[in-house]
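As a starting point, one isolated chain is supplied in structure tokens, in the form predicted alone.
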Amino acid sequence: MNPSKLRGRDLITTQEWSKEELAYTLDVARSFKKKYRRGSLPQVLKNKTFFMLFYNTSTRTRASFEAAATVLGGHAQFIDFATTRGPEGEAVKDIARMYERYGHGLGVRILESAVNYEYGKGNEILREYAAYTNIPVINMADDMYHPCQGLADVLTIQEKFPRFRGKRYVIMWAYSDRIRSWGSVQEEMLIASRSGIDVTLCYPRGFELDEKIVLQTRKNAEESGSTFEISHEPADAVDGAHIIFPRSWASHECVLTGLNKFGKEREVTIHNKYSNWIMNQNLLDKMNKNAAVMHVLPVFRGQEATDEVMDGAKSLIVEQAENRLHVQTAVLALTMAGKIL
């Protein structure tokens, strides 16, 4: 595939490029991770400026994408929403134009709290910064998508296992206090279920997603001869399993409602019903004994799973983040520069 046919692409979800498109960027992610390595990565960022736009806040997407940009040659600039003038009521228009002129590529972060917890309102404001930018803008996590974290664990996945075709993916409602939002899940069944692995759904009654993501994900599973099962319970979904993500989300009523509107408290009180959902060994001794266990992280310890197993030696907790890095590498110098030489 040229390079060069993916510059100026918006990422905005894993399910609007083509799969080769897909393809061709875990394996120039993959080239560039040996690269980086050996310190001798691509110059292909040199004079170029990738902004990154936050609504909300980061550990791994910050750091990742600033690193990766800067192994490229080029620079990531770390902008704080609210010390923008946007909170005043500036235009999203006037702010995605400027940084066109400015700069080579926009990232924008936005969902949850930043939007009042509506859901899809984070997906439709960065929709329209790509309206009214002709730099490629990139998702950095929505409240509907998350594509390089989805990127970043198939990457991982196949690592791990590299005949990964029906290999069984567990994504597993967790438990936890916290109350967040659906973007990465979604993004995680969409991307997996395209690669040709069969993916499972585990959560108590309640916690549905949206349902055109989960009927879009089991026709990606039929397109690409795999399997998409939903499973409310825990110990007959991971048994004999490869992968297993647990994580929390929030209740469909809440997510529909808004979560302003339905209260905090309220949701969760409905969680506390589900605190025995938690990924712990015994869990783990159901898998397959090759299984690994991921999260995109942050993990609520003692919540979603257990010291034990995140630390385990079937935990890929770290790998995974560091793949975010190299597929981020891939990313910016195809959609920024079209090249990766």
The other form holds:
Amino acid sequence: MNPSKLRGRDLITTQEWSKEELAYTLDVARSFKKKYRRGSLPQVLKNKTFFMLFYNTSTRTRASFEAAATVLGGHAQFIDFATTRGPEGEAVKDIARMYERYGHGLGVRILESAVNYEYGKGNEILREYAAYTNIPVINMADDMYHPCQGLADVLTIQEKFPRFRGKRYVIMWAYSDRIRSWGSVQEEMLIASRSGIDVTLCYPRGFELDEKIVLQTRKNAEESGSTFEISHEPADAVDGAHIIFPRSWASHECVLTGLNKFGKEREVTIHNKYSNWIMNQNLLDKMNKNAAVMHVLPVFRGQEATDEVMDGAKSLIVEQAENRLHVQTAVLALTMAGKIL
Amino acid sequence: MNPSKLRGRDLITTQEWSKEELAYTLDVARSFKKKYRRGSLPQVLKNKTFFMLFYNTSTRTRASFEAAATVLGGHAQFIDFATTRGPEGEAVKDIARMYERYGHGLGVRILESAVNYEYGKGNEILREYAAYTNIPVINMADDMYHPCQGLADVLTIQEKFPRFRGKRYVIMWAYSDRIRSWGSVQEEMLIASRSGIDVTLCYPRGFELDEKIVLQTRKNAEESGSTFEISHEPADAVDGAHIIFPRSWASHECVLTGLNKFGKEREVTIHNKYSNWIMNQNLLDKMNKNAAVMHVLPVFRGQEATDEVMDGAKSLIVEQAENRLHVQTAVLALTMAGKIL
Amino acid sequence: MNPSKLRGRDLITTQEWSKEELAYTLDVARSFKKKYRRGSLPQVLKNKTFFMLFYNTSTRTRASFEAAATVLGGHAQFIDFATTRGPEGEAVKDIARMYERYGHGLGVRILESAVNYEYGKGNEILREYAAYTNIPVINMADDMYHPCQGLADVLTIQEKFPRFRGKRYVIMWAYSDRIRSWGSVQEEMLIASRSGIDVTLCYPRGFELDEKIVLQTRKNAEESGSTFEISHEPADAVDGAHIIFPRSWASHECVLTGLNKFGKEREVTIHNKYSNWIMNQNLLDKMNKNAAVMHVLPVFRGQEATDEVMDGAKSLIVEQAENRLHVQTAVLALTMAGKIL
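Could you switch over to the form predicted together with another copy of the chain, since the one displayed so far is the form predicted alone?
Below is the entire complex, every chain and molecule, led by the chain shown above.
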């Protein structure tokens, strides 16, 4: 594929990129990972600016995007939305058009808490930025999707399992007393199913995700010849599985009602009923001998999973975090410069 | 003019630079705009740091200054004053002297809210930074002036009207329920009148600006052979005019009393009397056929102006925002490096 | 010494580096200071990232570390801990391992207020970052130590007194109504005594510092053939001394109890008993004719010291602040790149 083909392209969810485009991006990421270690990445962002507009906090996304710009010879501006005129009511279109004139790419993170817990509103605003600017808009996590996480995770799975087709990936709801977005889990389902990985989604009843995205995952699996299953029994779900991602997320009713109206206490009471949904050694022992533990991080240790599991020999969480850098280096080079050399 | 002449110069208000210096800076900005598009800007800030000290929020100023440093091969540090020891009472002179030792230029934004709404105090503090440091201090907007905005706006006017002498520029008070600084409007009057553009200032009685600056504008107009008029009737003011800038600002008494003492509610009540002072298509139709709509942004859509006007074919707001980048690239190259090649 | 020897080394306190390593670092700093002025620093951090994780506010440390990365051709990310997922409870080990994968060095500032005023806890967390990452971890000030300040101050003393052995350095408690950390003062004692400078620590009874560090200072002095004395009488202490550093710090009981439990009002009441402990011209006149006034800044003018003294001819505070840049440029080049050319 010609790298210039992706120049100017937005990345809102991997679902909106073709399989060929995703595969190519992962190839570039693999190549860039080697070049990063050799210190020989192409300086394709020289004098170029990537704006990172954060409505929400971030550990990995910010650090890895800013580092990605640096290793490509460019610069990323970390912009906390709270430090802009945005909170005074400045229009998204005015902000979006402006960044186009000052730089070459725009990342936006906007989660539920930034949009008064109206599910889908974060994604809507992100798309508004994309609509009003010609520079690529990269989703740095919204309330529905998290494409760079999805790409990094598939890269990590492919590194661990070069023959990843037919490997079984369990995304398991896990306990925490905190309220977390559906975005990462949904992106994960979409890209894994589309890549030919068998996906099992396991959660207590009441923790159903976005119906449309579940439907799309099912379609993805059909089209790629993989399987997609839903389970409500962790021990069954993990049995013989190759990959586990233990992750807390908010209940269906809470997300669709909005946390403000639903009430945090009420939601935590629901979570507390499932405080035994923790990824531990016992569950890990039921998995394939060569199994991998993954997590997008931050992981709530002692709630979602035990330290033993997260820090054990099967944990890929550090590799997975590292791969954020490499896929994003690829995404920025392709969308902002259309060049990989 | 020799670019080294401006090396080390502060830019507090355009009024303090000679006409020749301003004209030269605009020439450099025009040249840099072309070079920006070709990716051939001189790397005159290589290894150099421009400190951007923000007492207040910013969308454009921060993004454009940081991008300006990047395209010139340098680096701008975004420093939210709240993250420094300043709020604990560290002396301005100690901060100013320090930045001189660590870098090559210092931008400061300090509006009314940062100085307890004592009009002129922001400018006074800015001048204190300038007094204690030998590196150039650039006003990134204070409670009296906004020189880079003024430069960008004159550049935009000159691009739109290559024969700008005698064109009529209406700065019109416009409604909003928010309280805004006089700085941009005052800078605008000063530099436009000095550039030979006819200026009409139009506002409801009670919204008079800083007397001394009005007087200076009158002098500027006399010296440059342009006109300066004050009107209280929008329909009259815009009649046949070439440029309109619809902008809300705080009432005279409010600013001189200080918003804290004056009271926000009281000020909004005054604004509300003039809620029909909105820049709309009707007013636009009275202007010259080739008229231009400008705004420093953020614009309060639906209050200061209608979307129809702001997004219409005559609106130059995006070009104007872009020109912030180019004039600032010129200002940084000239004041920090004294070089344009 | 071979610069590669320090590659990957943490800098938690200068006490943990050998004398030879400190001397070498200061030599590199002196050489880099000249190269900085000539604009000929080695670009050893090209494409490299130094993460600066700030749990607390900073004026000098942030500006100088970020500038240091810039002049070496690299990039420093300013990360306000509040903008990360850390406050939600993300584990230090997960954060530490991640930065290793995205960059080449990690600075951390963590003072008492960030650790609920449990003395030593800040240092403990900093060491946790260091334990979990292979990239160098640099202490950007914690509740016990401030190594880059110590290095900068010794450099400043050596510049002022090329024959610094036997010169007498008085660290004097000085009044303020604010509560300040022991870190800078303790680092100062350690490195000065180890460098062969005679140290006098002068404070009102009740303001004793960390016992173990006082003991270590005594040992350092013995080993280096310098002296270490404790005084409770400023006029005696400064008599004939060569260097004075007037600095407020919290009382022994307050620090060991924790400010939260001890109470701010109670501590200020203790301070207020010693409001005459101010460094003024009268004390300065008792010092050696060629005496130097130093301060790590911010200085509380009118409390710790008079303006007359801080801005007088004997004050080295601006040089001292500048030297932060040069020692840090040396530390980053040595620990992150292991190269000085």
